[in-house]
Amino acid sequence: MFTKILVAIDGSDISKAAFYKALDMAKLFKAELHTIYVVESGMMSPGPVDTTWELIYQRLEQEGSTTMANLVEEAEKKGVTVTSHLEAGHAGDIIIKTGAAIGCDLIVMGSLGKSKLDRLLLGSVSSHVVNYAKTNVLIVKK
């Protein structure tokens, strides 16, 4: 049984079908439902912006609220009341960090999500949560 979920959203088809496994599972165990969003800015430089960078970060950002907000939205018709979490950074590590922070026994997320250049570079967002998450993580496949 599970008391907190956390469904890792990015926009993609496999993270709405995620969502939709992890509003299931809420209703189930009566649990809390947690979203959350990252924009994944590890690959931008620490240093001076340009604006070019700060609009596509704005454009991901507004992207990142409004997916989470439809998902909200139909969670809520269904009975089922969402918290969301929109965050900045590398993808895998906020949601570890995410989950632990909210004390989720459950971090639900989507086998391969929209960022194939991420998974090029950096591996799996999927597959890094799952080797360092220190809770219970499903993987969802199409």
Contents of the next structure:
Amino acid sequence: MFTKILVAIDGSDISKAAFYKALDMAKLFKAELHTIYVVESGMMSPGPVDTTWELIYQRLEQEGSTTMANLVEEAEKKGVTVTSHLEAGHAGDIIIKTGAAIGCDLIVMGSLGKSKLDRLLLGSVSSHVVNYAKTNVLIVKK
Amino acid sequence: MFSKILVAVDGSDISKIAFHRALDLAKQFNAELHTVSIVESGAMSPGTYDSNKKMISQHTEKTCRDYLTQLVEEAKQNDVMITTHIDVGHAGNAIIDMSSSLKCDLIVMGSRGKGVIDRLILGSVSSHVVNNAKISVLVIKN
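Starting from the form predicted alone above, please write out the structure of the form predicted in complex with the partner chain.
Full assembly next; the chain just shown is listed first.
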């Protein structure tokens, strides 16, 4: 079965649901569990970094580390060790790259992130990953 | 965790891998396993039902039934309860409809079916299902 699972989180409710699914699976399969949060910096135009960008970036980075720390703690209570990765860049690309770098055989993620548009059944990051990842992908919808 | 799994099979190598993954998952989760195969009739224009069309669909259906017999055999050897379904229509829609009428909580399918063009990392049927299904989808790539 799956031996190394990477779950992508962004602090949204659906990403938490994806995390719990991944946690259950890791426990059942005795698989290694990794979690990743990507600070989406791809949308910033290149150029000198001013204080506003700096603040936005710090805010996101902090959200990432807090969210991951909480989930990792919960996982440890259930007896599963989690390795967390905090990265920055184009979220879809970074998730795929990290997955390949650690050699995982399953990527788990929510169908949507923080964008809650109902008509969007599959968000852009999830769509990117399911299209371009070379490994298996589980899209969690609820 | 998942309690009712639907795996879409079309006879391609990758769908066979998807079937084995689904079988393992069903065993681990103690879940019910359903397979669905679609005789793709969406490709035929509406019109008189002539003997050629009849031959094509009869042939596809027969190939399908033979293939399913093998899968049922494998599932039995693994002590997994399995139900097979054959339907006719637009494959993507038919898979989603089947999953909702069976009240499944997970769809497992290959990233592409019999189309083996390399640059198509995600085939049209898989893409349709992952985009439009209301439940979790596991896309198997290897």
